[in-house]
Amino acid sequence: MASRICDSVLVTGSNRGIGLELVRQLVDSPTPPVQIFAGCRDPNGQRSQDLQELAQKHRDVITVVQLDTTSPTSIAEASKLVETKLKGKGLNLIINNAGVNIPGSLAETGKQEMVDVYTTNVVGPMLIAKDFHPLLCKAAAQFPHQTSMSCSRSAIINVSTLLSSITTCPENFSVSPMYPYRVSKAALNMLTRCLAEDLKKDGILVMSLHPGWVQTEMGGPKAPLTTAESISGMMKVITSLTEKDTGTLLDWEGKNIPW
């Protein structure tokens, strides 16, 4: 029997696209997590209908959680709900998938666009890590004799992008300027490195993962990857992560992306 990726996982931004497919493939895996917490801003809205239908089909595994990653109050309340549902156990894995993109050249980008995207793509994952830290620590502590890191023990995965890479920017900037998105995701990478160093003492793995250019509402119809293909690759990477991967940026095929 295939080993379980983890006992419990929180996926943010799970009502559509990459987040929804993550929840779908997690629950459909040969040995699914015992508990999947699917966070989304408006659980009862029209855009969450597919998630609600999936949750109804797997009511014993999936819990839909109201989670607006731009709201500290929403994040705090979500952490309390997850803690209650875990019944004394820790949370093994957080996949910070919620993100926004406001495409914009320098001429099109102003203060508000930069602030709005940064708030969602950087501040949100930071607050999630902060509020859920005790539950991640509790999960890591459930393996007192295990010194190695893994997603089955305790981990945070921040969904990043190739466009966050400062090194490769000259290769793709002309095709996708996207000032707010690029800058925010580069900042997310630094958040990943900071958290990786800070939480190493707690046995918590932290890394960034690029899902590829995917056919979603954000990625558009011209993207070369389907959500199913992207998430299938991501799942293999997530399962194979060890302490050597903490603080790194990998793509959905497990290849390293330079900062």
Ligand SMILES: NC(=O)c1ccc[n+]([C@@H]2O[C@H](COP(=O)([O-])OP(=O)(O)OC[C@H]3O[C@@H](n4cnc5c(N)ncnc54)[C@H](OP(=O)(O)O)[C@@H]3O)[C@@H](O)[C@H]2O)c1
Second form
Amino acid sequence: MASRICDSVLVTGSNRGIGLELVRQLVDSPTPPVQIFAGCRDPNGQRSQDLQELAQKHRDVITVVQLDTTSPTSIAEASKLVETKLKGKGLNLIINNAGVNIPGSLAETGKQEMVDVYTTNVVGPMLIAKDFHPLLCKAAAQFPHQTSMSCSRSAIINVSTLLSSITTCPENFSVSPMYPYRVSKAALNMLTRCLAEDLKKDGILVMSLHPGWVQTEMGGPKAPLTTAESISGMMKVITSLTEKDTGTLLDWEGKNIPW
Ligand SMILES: NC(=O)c1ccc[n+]([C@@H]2O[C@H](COP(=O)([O-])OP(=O)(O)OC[C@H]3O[C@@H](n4cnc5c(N)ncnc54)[C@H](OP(=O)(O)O)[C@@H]3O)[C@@H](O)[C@H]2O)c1
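Provide the structure of the form predicted in complex with the named molecule, given the form predicted alone shown above.
Following is the full complex, with the preceding chain placed first.
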């Protein structure tokens, strides 16, 4: 029997695109998590209907949680709700998937564009790590193999992108200039590195994961990967992560991306 990815997981931005498919594949896996917390900013809105239907079908496993990653209040309230639902247990895994992209050349990009994208893509994951840290610590402490690191024990995965790579920027800048997005995701990678160093002592693995170029609203119809293909690769990577992977940037096939 395949081993369970983890007992409990929170996925942000799970009402559509990559986040929704993550929840779908997690719940459909041979041994699904006991609890999946599906974060989305507008649970009752039109854009959340597919998620609500999925949650209805798997009422015992999926809890839809109001979670706007730009709102410190929403993050704090979501952490309290998750804590209550876990009934004394820790939270094993957080997938910081919610993200925005405002395509922006130099001419198109102003202060507001930079700040808005940074707020969602960097400040959100930072505050989520901070508010959920006690629950991640609790999960790590409850794990039988106290020295190992894994997503089944305690981990944060920040969904990043190849476009965050400073090294590969000259190869792909002209195709997708995107100042706010690239800069924010490079900052998200630094958040990954800082958290990986900081939370090592607690047994919490932290890494950045690039899903590939995927057919979603953000990725557009020309992307080569379906969400199903990308997420099935991501799931294999997620299950295989160990302490050697903390503080790294990998793609959906497990290949290392240079910073
Ligand atoms: N698609 C690609 O090719 C690609 C490539 C590399 C990396 N990524 C990364 O993968 C992640 C998911 O992207 P995607 O392609 O699935 O994008 P998408 O189709 O545009 O979906 C984005 C998701 O993030 C949510 N979100 C945005 N702002 C939020 C906020 N403040 N609070 C909570 N949720 C929020 C959206 O919710 P609403 O419905 O409420 O807007 C939606 O669920 C992103 O981090 C993105 O940067 C995507």
